[in-house]
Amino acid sequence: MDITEVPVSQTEKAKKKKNKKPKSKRANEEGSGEGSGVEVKEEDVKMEKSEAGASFPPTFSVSEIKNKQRRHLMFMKFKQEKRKQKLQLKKKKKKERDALGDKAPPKEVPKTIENQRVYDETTVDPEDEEIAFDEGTDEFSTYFNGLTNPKVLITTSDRPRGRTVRFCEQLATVIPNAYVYYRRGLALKRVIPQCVARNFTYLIVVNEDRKVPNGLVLCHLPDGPTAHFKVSSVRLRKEMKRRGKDPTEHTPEVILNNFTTRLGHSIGRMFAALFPQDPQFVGRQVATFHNQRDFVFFRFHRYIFKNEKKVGIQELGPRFTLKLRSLQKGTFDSKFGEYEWVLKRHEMDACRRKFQL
């Protein structure tokens, strides 16, 4: 019986070579013994530790990593390493100070935007006679001389939504002698004469956008001025955690912080004239207008006397933040009004260390 050889093509030979797996070097591993296995494990542990605590080179940039998950992981490691270094440095300085005792140098004051503030020429000196004369003859002089008592009308833009209405109602519980009226489509030029005829000293208009309060017009009557603010970060009472009971009808104290320039003094006097000058300390309520980097933060608190030495505070709400947009002389007039100050963002906000209030 004849046997014929069948030729195998080159492609089939190549496939067979690819399918063949390389022989594992078991003989070498078996010959090395148990000690070598321990050494390999120790090397793996060392490699893992070195990867976890790897120090980044000075030219390393996390943004160069293309993979998003890997980039996030490396960024978190980078932040963790910086935090550890900062904590070690802090502990080292504390040990040095404890060792020196009374001879330790004074603590360094950290650099912030507030203490690095650019000097403003309009900063008010409390002993300046010119400023005292101007404040004695301005629009608020009748209030500070005790000749008038504040009476405030609060209204909204046309067809307000529920959140804006609730904000106005809660604002009326904070400001004594304040009344909330619906706008009913009337123009402010028609509202202002009616307010003056009924002896109102302030008109507050709360504007809204997309059902959220976003603007506030504060008009002092009868002669102005009128300030326009942007409103943000509004939190009503139901949205606040660990708030106290609703405020009482007692007249609150007023605290004004960091209104240092001439413009800041004018705005601070506007806020002060909203409240009567005789606070009722029995109610233990305080309204705070805190200016920081030209943002005015409003908070309403109640004192809580825990004992003879300790005093706590409890927030009552609402809370919101104001940003001054413009200050206009006289009452509200959008067409022919004379503006005393207008915010020009690209010019005034160019330097982060220069503030207007």
Second form
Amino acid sequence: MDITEVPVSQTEKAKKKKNKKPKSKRANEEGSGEGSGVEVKEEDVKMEKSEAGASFPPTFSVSEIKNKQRRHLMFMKFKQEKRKQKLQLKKKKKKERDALGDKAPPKEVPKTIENQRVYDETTVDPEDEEIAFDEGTDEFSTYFNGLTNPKVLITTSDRPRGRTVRFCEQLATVIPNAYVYYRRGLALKRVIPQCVARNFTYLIVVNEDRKVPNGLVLCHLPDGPTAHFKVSSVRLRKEMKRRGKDPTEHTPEVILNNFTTRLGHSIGRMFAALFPQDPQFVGRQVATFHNQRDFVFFRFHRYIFKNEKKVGIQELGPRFTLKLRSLQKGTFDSKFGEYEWVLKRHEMDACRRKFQL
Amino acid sequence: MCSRLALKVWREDSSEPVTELDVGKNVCRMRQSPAHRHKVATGGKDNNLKIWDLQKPEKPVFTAKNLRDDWLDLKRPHWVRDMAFIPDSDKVVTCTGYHQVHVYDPASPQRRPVLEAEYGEYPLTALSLPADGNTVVVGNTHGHIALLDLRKGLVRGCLKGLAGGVRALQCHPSQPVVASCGLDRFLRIHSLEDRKLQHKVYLKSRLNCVLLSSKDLEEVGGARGEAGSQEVKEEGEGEEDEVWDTMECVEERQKRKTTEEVTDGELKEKKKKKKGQD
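Based on the form predicted on its own presented above, generate the structure block for the form predicted in complex with the partner chain.
Whole complex next, starting from this chain.
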């Protein structure tokens, strides 16, 4: 940067640099050796902005300039210089790399938040017997042993608006054996025993706020856990670009990505139990729940294998993202229920590299 | 042992109950007084606190009265979740499912609570008394653990860290530490003075109960380390007293209740690992 060329003794020059505009400054730089007498007068005039004090530190930061326009211009210059240096460095490295040829050291992997994730001790080990036993006896064991088939009831909060209604209808096409019912102001605690009596296994309640769905309560029915999610970024079928035709009645396959911790495992099982266990590969449809950074992304695709290595996919169906807010043991009971996990923002979101799911 | 309707007392060697008491329905908790071994307190949903003397099983020694009706003249709902006997006195402190903490004094003529305090908006599920009197530690279903002062009923501070509902709390008899376990599958040890988390152990199932034992759990080698840490040992279900043993009395909710037996060696290892990672 320009500053580095200024030696400490030339304190006045440095102060002057702060105050002058870039053009005139450049002129000053070039003529830094001579003509100092002329500039001294100018800098006397413009002294009011600079700091008093005999010893001026050689480094100065752009933020000390009080004039916003000049500061902005100085900052832009600073950034351009930095960019130029970065490009030069890159070129140099590339040259060295090419020169070394095969003996070049491997490329460094850039650090991402997922790379730097804090090790979570609750990560599930696939061979863990205790967890296997736990999962063999929890609420989803009947589903995973093939004893029950999922039957899903989808409803909304009271008086839903158009977008939410369409979202529920599209969800019902995506999830096989799903029924949409209009919520006529009924209390969920009364709805749940009725559902149990009619052999439903899941209850989904889509909550709406300002004409847009923003929450989802997923309740496993006989007496199972209730998960409450925040829904964001809902795209209905109309809004999807390059989408295929409507999904057929075939049961889709399910892909669950990246649910590594114990909590993630339970949530993954909850999602898996929404769909029947035997997918119909004829339909070539797949529903994906991808977890990244504690957000679960839902996508629904149709795939076709063009040859052994290439697959074409078409996105159909709605897409949305979910973030888990709480997991409650037992059916929906927000006042007296016991929570297995509650999102506490100030405690859990403090570290950017620590994730719960 | 307490079941839905009856409290049974068993002797260590016999298989038949020695005494049976009818304690009313929906009992959630039963605790034995550490000072007087024959005094037992029970309480549950819509079932007020009753203190029984096991030698006179017909009537409770003390029955608590419900709070006054509210301004609409409706009966106040009450749900006693946990109770504890305050040492050196006759008083009993209880916590309810309606986020209240009550202190009852059987010696005083009034059967209503002597002190009433509230904390949070969620049911309080666990309670424990630290070694120094005048404070009580309570935990609720959201994972909030608070220290309440019993002189005025104010909140002294909260212990942070739990993400799931608190199932059991246990304070150490001499050191100012408290162990908590809950549905988030972690056992945590907090210090009471500065309310910081000292240790955290991942135990893979949902925890139901924690007890501190003063004896060694297993005779595993001699190289133990400091005597101080030997005091704090966690075990699953206590085996000492047959009457003291039952923590869960009511079977109304079917859950997979599993408790963890953590051996001392494992615990130390895990503590070391935690210290390294934290």
